[in-house]
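Only one chain comes next, encoded as C-alpha cells, the form predicted on its own.
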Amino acid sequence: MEIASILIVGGGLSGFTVAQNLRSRGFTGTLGIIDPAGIPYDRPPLSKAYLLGTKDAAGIQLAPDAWFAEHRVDVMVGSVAKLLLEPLGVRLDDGRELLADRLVLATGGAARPLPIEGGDLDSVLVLRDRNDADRLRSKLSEGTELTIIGAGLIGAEVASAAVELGAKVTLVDPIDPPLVPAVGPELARRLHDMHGTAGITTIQGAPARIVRENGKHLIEMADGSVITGDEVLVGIGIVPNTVLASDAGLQTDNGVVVDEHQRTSHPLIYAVGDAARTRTGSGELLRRAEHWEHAMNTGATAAASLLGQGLPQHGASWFWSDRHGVHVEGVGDMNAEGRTVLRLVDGAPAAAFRLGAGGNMLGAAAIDGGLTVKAARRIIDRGIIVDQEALADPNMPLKKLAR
C-alpha cells in the first residue's frame, strides 16, 4: 500500500531529522509534525550558547521557517493527548482528531526527577526544553548562589556557562569523578578538576532533602551537612517520554521498543530518539541511548524503512560536550573489558583510547582533539589494529594510523 501521509510526534532532532529525510529520500505525502513549541530547535545551545544568550531562538532552529513551507511540512502547535489505531491518527489536547497512513514517535524524555522530599518544588529547575532554559537564564545574575545536582554533561555545560554569568555554582555529584564510563578515569579527573580551577565548588555526595525558607534553598545532604543557596538545578537524566505509547498498548521497557526499523510493536507506528529502545533480531534489548547523534541516525533509518529502502549504515556512538572553554568528544564504548593507552600533552592526558584482547580499538575520547576522534571512529569502524605505541604518541596523527 502506498504511503500518502505521515504524522510525526515530537518536534525535536529525531523527529525533524525523520521529516528531513523523508523529503530528501523522495516522499511526496503530506507530512506533518506536531509540537507544543512549533518550529523544531537543536536542544544542546540550551546549556550552552543559548543560556548565555550569544544565540537566541532563532539561532538554534534546525531549520528557517522558509524551510518547512519548502519542503510541505506542515508544523502544528499542539499537544497529543491519545494515539489512535482504528483508523489510525491521533487526538490533540483539544479534541481535534488528525488521521495519517503511519505515525513516528519523536516523545523525547523528560528530565528525571530527584527522589528525595522537597526533589519536586516548584522552585527546583530542570533543564530539557526552551521554557526551562529561559526560566534558568532569568535567575542567574552576578553573585546568584546556584547549587547544580548532578555534574553530567548537562551540570558541567550549565555549570561553565553559570560562572560566566556571574553565579557563584556548587556542583554536587556522588561520584567523583563523574563521566568514567564516557571518556575513562583519565579525562574524567581531568574534566572534572576544570570546575575547581573555574571557581565552583565541587562536592561529592548525594542529597537527601530540599527545603526553601526564607526565599533560599537548603539542601541537606546524606552526611547530614547542608548546602544553602539561591536556586537548585536537577540534571540526573531523564525519563522517556513513553505514556502515549504505553496506553495505545505498544510494547515499552524504559523506552518505546523498536526492531532495527525503528518499528513498533504496532507496525504502523515507528519511535525515534531518546524515547526509542531497540530490540535487536536475536531478541537483545539494548541499552536505550540520548546522544544527539543517535537522534540523528534512528531520524534516518526510520524515514529509510518508512518508504521501503535501504538502512543507512550508521558508525560508533558518538557524542560531544564544552565546558570552561574546551570541548570533549567521545566514541565507541570507553567501558569496554580491556585496557587504556594514554596520548599525553604537556604531561597532562588529552586522548585516551580503549583497547580490547586483541589490540582492536573500542572506544576513544579526547579534549579538544576532534580530527583525533574522528580516526579514532574510522579504526574502530572498520576494525584496524594500531601499534600503540605510535597511538600514545601525540606528535602522531591518528589518521595515518586509521589508513
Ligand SMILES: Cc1cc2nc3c(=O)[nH]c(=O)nc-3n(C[C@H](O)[C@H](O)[C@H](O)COP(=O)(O)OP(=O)(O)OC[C@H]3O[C@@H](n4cnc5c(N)ncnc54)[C@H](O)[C@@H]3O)c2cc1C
The other form holds:
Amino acid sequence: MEIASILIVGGGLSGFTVAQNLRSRGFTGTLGIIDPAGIPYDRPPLSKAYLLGTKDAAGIQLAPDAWFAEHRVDVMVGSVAKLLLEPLGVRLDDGRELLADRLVLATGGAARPLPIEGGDLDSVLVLRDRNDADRLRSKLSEGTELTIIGAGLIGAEVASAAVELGAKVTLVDPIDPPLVPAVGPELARRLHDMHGTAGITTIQGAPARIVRENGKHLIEMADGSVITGDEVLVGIGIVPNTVLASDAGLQTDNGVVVDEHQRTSHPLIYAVGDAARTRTGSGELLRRAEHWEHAMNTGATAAASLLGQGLPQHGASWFWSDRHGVHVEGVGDMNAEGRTVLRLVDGAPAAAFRLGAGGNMLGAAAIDGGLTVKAARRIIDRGIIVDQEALADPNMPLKKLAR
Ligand SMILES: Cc1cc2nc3c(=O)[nH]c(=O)nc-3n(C[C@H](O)[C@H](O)[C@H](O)COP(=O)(O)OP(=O)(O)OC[C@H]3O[C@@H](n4cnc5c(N)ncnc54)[C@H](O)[C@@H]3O)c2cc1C
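Having seen the form predicted on its own, please provide the structure of the form predicted in complex with the named molecule.
Complete assembly follows, chain above in first position.
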C-alpha cells in the first residue's frame, strides 16, 4: 500500500530528522510532527551557549519556521496521550484524534529522578528541555551556590557554564573520575581535574537526602557530611519515554525495542533517537545510545526504511562535549576489552585509543582533537591496523594512518 500519511510523535532532533529525510527522499504525502514545544530545537546548546546566553531560542531552532511551511511539515503543538492501533493514529491529551498510515515514536527521554528523599522537591532542578534551561538560567547569578549532583556530560557542562556566570559550584559524584567508559581513565582524570582548576569544588560521594530550609538546600551525604547551597541540579542521566509504546503493547526494554530498520514490534510503528533501543538481526539487544548523532542517524534510517529505500550506512558511534574551554570527542567503544595507547601532549594525555587483541582499533577519544577522532573513526570503520608507535606520536597526523 502506498503510504499517504506519516505522524511523528516528538519534535526533537530525531523526529525532525525523520521529517527532513522523508522530504529529501521524495515523500510527498501528509507529514506531521506533534510536540508540546512546537517548532523543533536542538538540545546540546541548552547546557552550553543557550545557558550562557550567547544563543537565543531562535538560534537553537533546528530549522527556521519557514522551512516547515515550505516542506509541508505540519508542526502541531500538543502531547500524545495514547497510540491508537485500529485504525492507526494517536489521541492527544486534549482528546483530539489524528489518524495516519505510519507512526514514528521520537519521544526522547526525561531527566532521571534522584531516588532519595527530597530528590523530587519542586525546587530541585533538572536539564532536559528549553524550559528547564530557562529556569536554571534564571537561578544563576554572581555568587549563587549551585550544587550539581552527577558529574557526567551534562553535569560537567553546566558546572563549566555556571562558573562562567559567576556561580560557586560544587560537583558531586560517587565515581572519581566520572566518564571512564566514554573516554577511558586517563582522559577522564584530566577532564575531571579541570573542574578544580576552574574553582569548582568536586566531592566524591552519594547524596542520601535533600532538605529545603530557610531558602537553602541541605544535601545530606551518605557519609554524614552536609553540603549547603542555594540551588541543586540533578544530572544523572535520562529515562527513555516508552509509556506510549508499552501501553499500546509494543515491546520495550529500557527503550522501545526496534530492529535495524527502526521498526518496532508493531509493523506500522517506528521508533528513533534516545527512546529507541536496537535488537540486532542476531537477537542481541544493544545498549541504548543517547547522543546527538545517534538521533540523526536513526532518524535517517527510519525515513529510508519507511520509504522502502536502501538504509544509509553509519560509522562507529560518536559524541562530543564542551567544558572549560576544551572540546571533547569520543568514537566507538572505549570500554571494549583490550588495551589503551595514549598520545601525550606536553606530558598530558590528549588522545586515547582502545585496541583489541589483534591491534584493531575499537574506540578513541581526544581533548581538542576533532581531526584525530575523525581519522580514528575511519580507522575503526575500515578495520585498518595501525602502527602503535605512530599512534602514540603526537606529531603524526592520524589522518596519515587512516589511509
Ligand atoms: C542539555 C543537553 C545537552 C546535550 N549535549 C550533547 C552533546 O554535547 N553531545 C551529544 O552528542 N549529545 C548531547 N545531548 C544529547 C542529545 O541532545 C540527545 O541525544 C538528542 O536530543 C536526542 O534526540 P531525540 O529526538 O531522540 O529526543 P529529544 O531531543 O528528547 O526529543 C524528544 C521530544 O519528544 C517530545 N515528546 C515526548 N513525549 C511526547 C508525547 N507524549 N507527545 C508529543 N511529544 C512528546 C518531547 O517534548 C521532546 O521534544 C544533550 C542533551 C541535553 C538535554
